[in-house]
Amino acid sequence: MNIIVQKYGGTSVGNIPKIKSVADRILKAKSSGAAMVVVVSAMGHTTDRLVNLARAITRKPSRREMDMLLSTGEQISIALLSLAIQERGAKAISLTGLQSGIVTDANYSMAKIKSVKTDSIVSQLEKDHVVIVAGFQGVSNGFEITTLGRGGSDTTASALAVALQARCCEIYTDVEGVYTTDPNLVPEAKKLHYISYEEMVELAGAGAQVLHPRSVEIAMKFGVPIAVRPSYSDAPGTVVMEAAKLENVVITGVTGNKNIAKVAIRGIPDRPGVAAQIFSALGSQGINIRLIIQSIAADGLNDISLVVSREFVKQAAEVLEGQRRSLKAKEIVCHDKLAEVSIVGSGIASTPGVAARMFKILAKQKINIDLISSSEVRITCVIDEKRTPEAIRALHQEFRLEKLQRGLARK
């Protein structure tokens, strides 16, 4: 079966006129001779007037009770979009998370897709219908609804595309595309044709919000690409691939983000255990660590830093603070006016002098790193939040990326 799953934001299916537009784009998909799955998000700013209502009634609504709530948005949108498709004459059914046989953990608010039983999903498309799969939700075995977090709607697509065996995953949104940097702050910046997965997996996990990095993993665990496209036009967007079938470039991209906070274990006497014991405190209570740097011992003591998410800043203090007594710690001390900023790119790793380039251009700024963190196609450094703007200027300039070129691979 020749299936395309396709994935609408909330902004695509805002208002009525949009939701009749990605109707009109599913079935001009269809008439291809495309089996269509299209996984829907809540209709802008649904979400967060769901939020709203539940401050209204407590400050500490329940997990649980909060995925009930959130998981109603999606099923407005994937109704209203079914009968939209059913109203040109074509059939179309919606379906919720449980009903898609999209099955996650229990962990309520930030769930992982443990398995997708697609039997329900292909009985419907055996029928000729358009399957309308409720983004952002999903079932736990005990028959608890859960919602994905921050980037579920992507993830249920990428996953979906990969049970089914799709021939693409297309993920429709209100850009072009996956750019050099953020065109609002460099006009100039460049709309990539092309990108590989562990590019664009690093571009989303420091600051780009164009994909959920959770969604292009699963995608290239499988090898499905992933077509990001405006929902607004025809454009051609940005293929995610194989970085085998592409040309290598040094730097693909540079991002920032403002989302982050240090918090700094200060005093710690240099033994075993002692980071065992911290992470296992912060991890039972679900809070991410995206940096750990450890000072060298002096006078038998160590200073931890650790960079988390900004909401969960407060969170990690508490827990830390907790802990400090048995950790026989000096103090504890928060920071959260910082940002990330990275450079990006499949050469960074075998192209001598990129990280010195970095530096040398974030020093001409006088602008101070506090914390550096790599990977094979990473260099990231931490900086104060107020000069994100300039230094994303100043890297993207450093590296040219402006004229940037990338095509396929020749073989």
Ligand code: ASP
The other form holds:
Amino acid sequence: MNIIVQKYGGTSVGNIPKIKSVADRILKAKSSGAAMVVVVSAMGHTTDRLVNLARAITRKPSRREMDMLLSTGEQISIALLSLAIQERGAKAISLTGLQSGIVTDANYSMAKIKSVKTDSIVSQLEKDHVVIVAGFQGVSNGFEITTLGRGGSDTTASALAVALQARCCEIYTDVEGVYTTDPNLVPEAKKLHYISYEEMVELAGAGAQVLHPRSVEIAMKFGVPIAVRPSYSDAPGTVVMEAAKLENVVITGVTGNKNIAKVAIRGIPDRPGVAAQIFSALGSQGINIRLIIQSIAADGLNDISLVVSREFVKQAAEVLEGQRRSLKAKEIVCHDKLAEVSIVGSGIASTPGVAARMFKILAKQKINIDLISSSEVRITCVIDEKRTPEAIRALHQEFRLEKLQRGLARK
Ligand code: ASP
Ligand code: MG
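Switching from the form predicted alone: structure of the form predicted together with this ligand?
First the chain shown before, then all remaining chains and molecules of the complex.
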């Protein structure tokens, strides 16, 4: 079957006129003969509103009930979109995560998709229905409703594209595609025609909001290209694909992430098993750690610093306080007025001196670097949160990203 998976984000289905225009767009793609599977997010700010309703009741909502609550947002938009398509004389059916066979683990609010049982979607496609799937939700083996983490509808779409062996996965959004940096911050930011999976995973993880990082990891694993496109025009957007098919460039993007905090435990005894004990305690609480730095021991004592998303900072500090007591360590220090700035590019590992250039640019702005981390395709500096916009602007300018042109590799 010739299947196209499309996904429409919350702003693209934010009101009834927009839902109607999405219906037109879907039917236009269908008229080329494709079988259409469409994933949608909740309308506009629905999910935020639902979160606020729960917050008005409790500061510590149970994660199970949050998933029960948040999953309702997508059920509104799938039903409305299905009605809009039916109104246009075509066949459509909306399906929840459970009905579409999206099976996840039982980790509420950040569940991972384990498998997709495609039978029911395929049988609806065979009956010529447009199949509209609720994004962001799944069901555990115990028939519990789960959600995939904020922004998770992208992941629903790429998992479906993989499971259905779709021709492509198109993510429709309210921007032109993926940019070299946030165009609201740097007006010269350039839209990229192509980006590699690896770069996109890093950009998404480093704070670029355009795609959910898991969605890119899944597409990368199975080699399905993702097209990120505007839902308001026919512009081609950005294609996320294999690095081997793309021209190599040193840097493709700069990004900032203010949603981080540092928690440090100081004066821990320097002996085998201590780190294992601390990180088992953090891991058992489901705390995701972005970065770990252990400094050189002095006088038999060590410091360990962690960077976590701000949502985890209280929990991480509580766990470390327990560890401090049991290990008789000195103190816990929290710092949340920090941000990460990252440069990302497939040529970073193979080009000497990129890190030095980044540090020099920050030094020229008199921006102090607190922590540094890097991967094959990314270098990240933790800096004072207030300096983030300046840092991004300076890096974008010095690496001349406004001139970046990256095409397909020549054979
Ligand atoms: N509605 C969910 C959210 O706002 C999922 C998504 O939009 O992808 O995070
Ligand atoms: Mg999104």
